[in-house]
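Single chain ahead, written as C-alpha cells, the form predicted on its own.
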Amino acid sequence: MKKGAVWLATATVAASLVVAGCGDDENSTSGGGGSSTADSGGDVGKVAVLLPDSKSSVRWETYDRPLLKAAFQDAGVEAEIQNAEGDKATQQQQAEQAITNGAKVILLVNLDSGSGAAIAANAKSQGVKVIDYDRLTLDTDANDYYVSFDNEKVGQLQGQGLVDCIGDKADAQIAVLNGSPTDNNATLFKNGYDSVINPKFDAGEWTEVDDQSVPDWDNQKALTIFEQMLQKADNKVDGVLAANDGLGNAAISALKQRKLPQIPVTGQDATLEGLQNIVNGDQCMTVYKAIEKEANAAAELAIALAKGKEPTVETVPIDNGTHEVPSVLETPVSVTKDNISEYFGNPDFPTKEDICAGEVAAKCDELGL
C-alpha cells in the first residue's frame, strides 16, 4: 500500500504537531510551498522524507512520522513524509516525485544498499542532497548525510543482554534470528552481539543450534524460521539472540505454540510488544534508540540545507565503502525489567498505561511498576 503524500504546512497549530498512526497526512495541509522565511534571508526549499514500511517495525508510523513533521513545522519548513510498505519501486518513484514536486532535500530509510544509491545518484544529479536517515547506503558518493545510532554497539547490548539473562548455565543451545540480509544495520548489529557471543561459542560454554537471517524483517518469516530451529533442536533451546523486537516475539510466539518454557529472549526498538514481553517475563532485554534524538538530529540537518546554510551539526565521518560520510551517531541503551521505569514519560517511549494495560498489569504490579 502506498502512503499518501503531505506537505507539512508552516502554520499549522500546535494540536496537529504529533499524528501517529499510518494513516495519510492529507488533513494536516495547509499553505503554499517554498515560502521564504525570516531566518533564511531566501527561499526555504521542501524536504522529502522516505520511510521504509509499517511492518518490520512501528516505529516508522508511531515515532519517526510525527517527530520529524513537528520538527520541520516548527522550523516553518515543508515536508513530504511518504511510506514506501516495502517497495523498493514505490521507494523510487515516490522519491522522483518529490524531486518534481521541488523537493530539495530527501531523508531516506533505504530498503536497501542497491535501491538507495539509485535514490541518492538520482537526487545528486538533480542538486538534491540526501541525508541517509537510519541506514546507511553503501557504495555510492550520492550521500551527503547519515544520521542513526551506534548500531554495532546496539548489537554488543543485546549480546550483552543475552549473557547475562542466561547466566551460569552450562552448554546453553543458543539460536541467533538475524535481521535483513540487504540492511547494512542488521549487519552492524551482528558485528555487535557476535563480538560478545561467538567467544562463547569458541570456548564450548554456549553451543549455536543455528544462525539464520530473516528476509526484510519479515515477522511471518521468521516465525517459520524460528518453528524449523525448534525442530531442528528437538525443542531444545536455552536462549535466542533475536536482532529486534518482533522477530523476538516471532520466537515467543512459537516457544508458547509448543507449550515450551520461557528462555531468555533478546530484542530492540522498545516497542510496546516488547515491552509486554519484559514485563510478563517472556523476553529478558530490549534496545532503546531514542527516535526522538535521532528524528531531531536529521531534521535539523535538513532544515539547514532546506535554508541553503552550512550545517554545523558535530559529525564524525563513516566510510561507505565509497567516501566517508559525515555522520550523527546517537547512544543506544539496554531496556530489562529493572530499569524500564526509567524511561516512562520519554515521548517516543510507550507509556506505562500502555504497558500496564489489560493482562499486563498484574505482572507490572508484581514489577512495583
Second form
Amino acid sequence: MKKGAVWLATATVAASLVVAGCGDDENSTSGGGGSSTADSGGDVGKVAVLLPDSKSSVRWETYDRPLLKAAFQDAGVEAEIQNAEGDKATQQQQAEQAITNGAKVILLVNLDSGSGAAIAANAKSQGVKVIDYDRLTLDTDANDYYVSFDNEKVGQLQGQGLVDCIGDKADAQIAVLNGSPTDNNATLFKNGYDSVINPKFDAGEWTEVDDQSVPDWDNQKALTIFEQMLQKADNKVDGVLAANDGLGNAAISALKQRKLPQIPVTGQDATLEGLQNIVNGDQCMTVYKAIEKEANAAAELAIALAKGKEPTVETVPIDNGTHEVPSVLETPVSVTKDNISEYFGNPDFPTKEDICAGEVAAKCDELGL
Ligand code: BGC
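Which structure goes with the form predicted in complex with ligand BGC, now that we have seen the form predicted on its own?
Entire complex below, previous chain first.
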C-alpha cells in the first residue's frame, strides 16, 4: 500500500506531463473505461508489453500478443503491446514512449541483456516496474520479476528427443544449431541439451559435425549456416539439434533442396510449421510451451503491480548475476507424432484442422489423427 502511494504520486506527474501521446500504437487495447476500474476502486496504471520481433518465432505475434491482450482486457487494465522487430533502438524508444504515456509496468522481452538492462534502469529511475517476459535480463538490479519456462528443461527435452529419434544408429553425425548468442534462453537451452548429447559425443557413439549459434535466431542465417555444415560434412548428417522450430525448418529446407533423406531434427515452440514438419516426418519433435500459462502468470503480476499491490503469485529466486529475481517458471513438454493429439484444442496450440490442412491431410490420416 505504501509503495502504491509512491507510484501513484509518480503516475500523476507522468500522466499530467503527457496526456495526449497515447493511442498512437495500432495495437493499443483498453479494458474499456479508462484507467480506473470498479475492481480496485483506485487508479490503475497502464501496462506496456514490448515484444522482440515477429520473425525469429511466430509465437510472439500468434500467441503471446493475443493471449496477453486478452488477459489484460479481462482484468480491465489498459495495455499497449508493441513489437520492436529486432531493433534495439526501437525497443528502447518504445519503452521510453510507454513511460511517457503513463505506463507503470513494463513487460519486456529483451533483444539482449545490455539493451534490456538499459530499459530496466530507465524504468526503475521513473518508478516503473519491469517484468522480464520469457527472457531474463542479466546483470541488472532493475528487473523486478521474471516469467518464463524452465528453459534448461526445454533443452533437456530437445536432447532427449534427438537421442530417442536417432535410436541405436552407430556413429551418428550430428549438427547443432543454437539460438541467438545474445539470448540468455539460448544459453539455458544449450546447457540443457548439451547435458544430454555431450555424453554421446564423449563416449564416441556420436560425432559432432559442427556446433554454431544463429545470430538473432535469424532463420535465413540458419539456412546459410546449415548449408555450410552440409558442405563441410559431405552431406553426411544424421541428425540436427535445432534450438527452435524456425531453425529446424531452415535445416529441413536445406536437406530438401539437396534431395537428402529425412533425418531427425528437433525444434521448439510447437509452431504450425514445426508440427506439420513432424506429421510429415521431416522433424522428430518440438517442445510445447503453454504460452497461455506464461502470459497469464505475467499478466497476473503486471495487473497487481499496476494496481499498486504486492503480487501474491508464488515465485522462485533466479540469479541474474546481480540479484535474485523473483520468478515464475512454467513447465515445457515434448511433442512428437505419437502424443501430438493430446494438445489439440489448447488455446496456444495450432488446431488439428490447421495442421492437417492441404497436403498434410493424407499424413494425418496415416497417423490416425
Ligand atoms: C524463446 C523461444 C523463441 C526464441 C526465438 C526464445 O527466447 O524462448 O520460444 O523461439 O526466443 O524468438
